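Just the one chain here, the form predicted on its own, laid out as structure tokens.
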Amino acid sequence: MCQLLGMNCNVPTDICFSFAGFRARGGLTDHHRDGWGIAFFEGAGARVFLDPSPSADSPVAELVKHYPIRSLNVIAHIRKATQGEVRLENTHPFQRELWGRYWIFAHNGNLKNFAPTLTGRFQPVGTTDSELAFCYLLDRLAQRFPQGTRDIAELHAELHAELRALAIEIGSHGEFNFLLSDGNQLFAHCSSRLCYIVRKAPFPVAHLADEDLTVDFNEVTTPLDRVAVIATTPLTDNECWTQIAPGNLLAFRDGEPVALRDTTTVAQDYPRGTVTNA
């Protein structure tokens, strides 16, 4: 099983804290070790940093470990191949221009019997079921929303609907945990296994389970700074993680999540201190 980070927040931020201790899920303490990447909006750009091998050995991500680039999104992978050989191609996050904007897209699960008819505009580079799932997802968007939805206040219920849809329609055929971005807000699909936490003041002083690594968030934010962070599993043990419901997409915007208005129950909290290891 993969793993997948996502961070949204309300001012940029760095993940050099969280990504510490994700970084270790790839190889050290567990054992996807078939690539990873990152990705970090900055305006209406993205930075994106992929290798194929093992995070935990990557030079790349000893780089990112200690390089505090901020932004308000950012979507990282740690790879277990099911599908595709473990090449760049492969690698996860990948990365799209619709609209304008880029998207960025990052996926956990494995699909069966998945071969959709794709226009043309996006067609994938390497040979992952992940990446065809993006492309045909974003073909889906093209079609519904010819006219783009450059004014997100107007049309930001109806894409989330619409991603909800394809979300089943592509979920259908297995495992479907996802994170998607366009540098406005961050989507999160939880098929099997995804949760996260939103921090904010008064903050509090969180320790890493898969390094023994801790922040006092007090002495690194200001009072109204609000960070939502996104994982396949809990990436600190000393805090209430909230686990979303599978079947569920939330959009998170400004650093806190927004459930479609026909969503029910959408999560349940883990224990405080209790890490589920994939």
Given for the second form:
Number of protein chains: 2
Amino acid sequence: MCQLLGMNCNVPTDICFSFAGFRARGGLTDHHRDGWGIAFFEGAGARVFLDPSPSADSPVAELVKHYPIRSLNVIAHIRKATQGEVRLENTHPFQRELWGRYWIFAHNGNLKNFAPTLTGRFQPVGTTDSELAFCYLLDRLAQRFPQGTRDIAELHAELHAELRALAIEIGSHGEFNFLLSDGNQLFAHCSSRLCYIVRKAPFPVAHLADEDLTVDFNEVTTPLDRVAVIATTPLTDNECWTQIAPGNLLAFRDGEPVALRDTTTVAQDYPRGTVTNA
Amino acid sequence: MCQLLGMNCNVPTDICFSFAGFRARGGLTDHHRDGWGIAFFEGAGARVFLDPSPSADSPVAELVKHYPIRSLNVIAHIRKATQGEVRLENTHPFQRELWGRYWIFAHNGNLKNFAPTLTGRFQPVGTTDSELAFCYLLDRLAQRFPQGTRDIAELHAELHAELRALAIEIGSHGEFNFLLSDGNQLFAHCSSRLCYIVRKAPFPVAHLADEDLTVDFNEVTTPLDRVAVIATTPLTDNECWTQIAPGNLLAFRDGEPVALRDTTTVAQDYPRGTVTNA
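Next block, the form predicted in complex with a further copy of the same chain, ref. the form predicted on its own:
Starting with the chain above, the whole complex follows.
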């Protein structure tokens, strides 16, 4: 299995603190040694750093840790291969363009007997179930919204509902936790395990679960900042993370989750100060 | 105007030496300060490093310089903005997927009154003439070869001819030097200035034109290695570079150029030891 990390904010924010702990899981504090990747949206552009080597040893990860790229939407992934060899083309997150926007996708889980029919517009380059699911998602979105506009905000509710239906359809083939972003919003789907935290004023002093590192966010933020961090399991051991109920797709915008109206979000709090591996 | 750098090899090779000189042109020895990028194919996968800041000061460029990523096909670009603001989404090289392969594109030149009709399958994210030309190229290829196969080799001659026709068509709007690769081969189109060198045994001792750096390739290669380097202007000042005649599209495979049968390549040699800015 793999690990996911996402960030969605109302002001461009660097992910250095969370990434430091997340990265340790790629070979140091956990066994996800089969590559890693991270994508940052900056305006309409996206920067994707991929490395098929373990994140704990990666010079690219070292750069990302020390070079504060500020972004409204970030998606990162460390891999424990289930389907597809350890190769660059099988390294998450994956990127495609649809409606003149980049889309970034990363998956945690394992899909079995998943062989959808594709139109050919989006085709996997590698051999993972994850990239196939991403291509299928975009293929269906392109068919459902052929006139897709640059102002995705207009389509928001419809897009959210369509993605929810697709997540349920694909999820019938197995575990399908994923993060997806077009730079405007970040979708987080929980099939088995995915949690989040919203940090806003008054900001906490947070301590990483995977490294002995503490940060006082009051020193690096303004009172109006709001930052949502989404992860497979909590990254800090002294904050209260909210588990996303299995079967839910949240859309994070401006640093907070917007639930789909017709779904019920059953938030389950993790006990404070506990690293839960739910 | 911008500067292009490409590499095509018969064995995975690092581009550290050429990149050291090329990078200096992004703010040190030349004025291309409006961002830079480099893409490496590794197997079917591609790694694209983009930075809208000058390459001479970029921490990402520092990483690329010291982290020897070995690749069969590399495309790099440093930007002097003509059309489109200095933003990440306007930074070359650009990436899309077609036929289950990644395609990478970078352009040097300036297209005027270029407003082609696109089907919508490939749409620009940024506002450059370059990305628009790339989307148009892929759009036309997708229409011309709807059954595009993973074995691009089969299509090679037809693909080359189609690209040549498209390059001439787009080039009627202005300067259109470009590098394009699908990981199997690297296409280099010269509209005004682009040159290349093929290094093979016995390997030279090469000296950079933009930095006082020398490398003896005999120490880092085997006798069977063959490496083609393509650049806007020669990167070394003690080797003989070949200018690609304007109007020609070369396909580099296994470290050497394959000219299209129905075109005439008029090779113009630069005087040895001279940095020519033709």
